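Here we start with a single chain on its own, the form predicted on its own, put down as structure tokens.
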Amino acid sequence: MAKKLDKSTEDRIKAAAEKIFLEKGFSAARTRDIAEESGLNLALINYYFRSKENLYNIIMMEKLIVFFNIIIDVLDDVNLTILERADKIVNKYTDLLLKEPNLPFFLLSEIQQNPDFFASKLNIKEKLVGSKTIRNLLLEENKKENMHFLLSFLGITLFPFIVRNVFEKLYDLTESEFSQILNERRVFIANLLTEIYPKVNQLTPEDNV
């Protein structure tokens, strides 16, 4: 019984945590956001994670893995094809990033602030170098080419959700009506995709193994 009311307090902390780091960041956020909007005291806090940076740290790595890991499973897939793939990922940010909107600001804010956070804890360079569809693509004659497939996959996936705000004021939308955008480009990018690059959707599960 203790073991368990133990792991629903450490569980309730990170919630709580993980709610005020999304929408304050590292530097705004204070301890005491953290013990109000979980409902404990601040001595609780400090007696399971220690110190801000502590918690902060633990939701960092939490989020940068489940937010790159995406990318790097389904790359790896190789019973489909690159185009088949993308289009995966796409569903994958989407219903992620519908769920936490504050998401990009966070990481990308952090990841700025703290590169080193970055690097070394998450080992992502080893990781994307380690993936064999990304290294085949680095490896190909058309490189470039391919560098531009997933500098504009990224962007036209990510991007929206960054600047969700300033279209639903731009356009009058309520967020409602702006997630329903978000939901008809899944369809969107596919065939967007597929259009601009021809070469990529020609590529076979078995050119990328």
Given for the second form:
There are 2 protein chains.
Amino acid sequence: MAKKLDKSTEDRIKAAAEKIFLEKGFSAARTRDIAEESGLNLALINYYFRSKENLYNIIMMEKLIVFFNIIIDVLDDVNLTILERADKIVNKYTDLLLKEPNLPFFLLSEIQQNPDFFASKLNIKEKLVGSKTIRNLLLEENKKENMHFLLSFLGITLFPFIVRNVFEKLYDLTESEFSQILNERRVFIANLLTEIYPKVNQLTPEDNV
Amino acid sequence: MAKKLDKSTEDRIKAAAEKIFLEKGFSAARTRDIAEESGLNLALINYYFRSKENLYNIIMMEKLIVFFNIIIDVLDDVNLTILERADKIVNKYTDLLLKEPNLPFFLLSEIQQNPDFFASKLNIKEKLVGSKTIRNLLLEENKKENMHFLLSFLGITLFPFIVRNVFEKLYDLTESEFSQILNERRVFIANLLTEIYPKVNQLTPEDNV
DNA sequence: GTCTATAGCGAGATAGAC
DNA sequence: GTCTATCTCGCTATAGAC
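Having seen the form predicted on its own, can you show the form predicted in complex with the DNA?
Full assembly next; the chain just shown is listed first.
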């Protein structure tokens, strides 16, 4: 505690860049926007980070890690049942994405533009696909069913955050009204998963408690 | 039939622009890319469409209509039960998005950058929120539950197309392998909806058959 | 380390020949 | 209508004073 209250110049640039890149994406973001947002000077961005692209990559890496670690950290926690793990993932994503609404879209656009780079970096792939739970899911005979379940679970959890803007505009909801829906959704998803639990139950025999 | 086999210059530019904009988005797309893709000349883009932005808007409008009409057209079809309508929507989106994988992301990025413009244009909002079925969903006392159901249904249906690249890379799937999963998913979703049908059933009393 | 001024280039748009 | 050549501007990056 009691770290420096006023952030270093480097941190101020990073914070500003994070905001701008997450809002606009790489191409539409201008280094001038970042300079203005940080209250600092254009030249300092290159002094500290060498180039716009380098700064972008640093932020993108950090965000990829934050995002995927939510799943990675919980996936093989054998102290929890599958449903408890699912619940924990839902809650952690809800906490994160209420704070950083632009995050899913930011990561998607990066992966969209640069899929091979995404696959090779950060050994996210190894950690995810190498996890015991995922291996169980994918090595079984009903691999396809498991893939559908995974897509559905993540869809139910993440899709509302991805289309947040669309729904707010279509239904004239304020940000805080939609935030409330997203908060309530933790329970809705938990109930939904319980209802279809027999199905889940079949899918990961080794892991169930 | 027997329309001109070789498309007009205008159509060739539009086709090329569609491809490039859907791949790269507005900012990253260059008019030079579009010229090259069409096999035509840079100057012709401005001759026919006046500006990059104008060309982009034309394409974006068309795509918004195509995308939202899938829901709008089926929503109030009283000849179908709610489940049959859901099924039809799933199948129509699957057909469309197998052909145009970049479409959801393209529309999302537009709405992300320009939410107010999206809301005001094309009276998509009026058509969607004005539909009898949606009004029933939203005017009831259990409005919140219905919103959750809608988010879940669309999430299960559309999310796999949105994260297509991510899953292909993480699980080393070819395009055609994932296409097969998406095709099989029509049935998976139909079954899932049947399982949770009692819930659906409560939600739209006026409409059920 | 921080700033101002500017170099250098890439991209959209257009003039003008055919 | 279609092309080549070019104008112009806005952006990233950097030189150089403090």
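Positions refer to the first chain, counted from 1. Keep in mind that this is a model prediction, so the values were computed, not measured. Throughout, rigid core stands for the largest set of C-alpha atoms superposing within 1.5 Å between the two forms.
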Check your understanding: With both forms fit on the core, is the shift of the CA atom of F159 between the two forms 2 Å or larger?
Key -> no
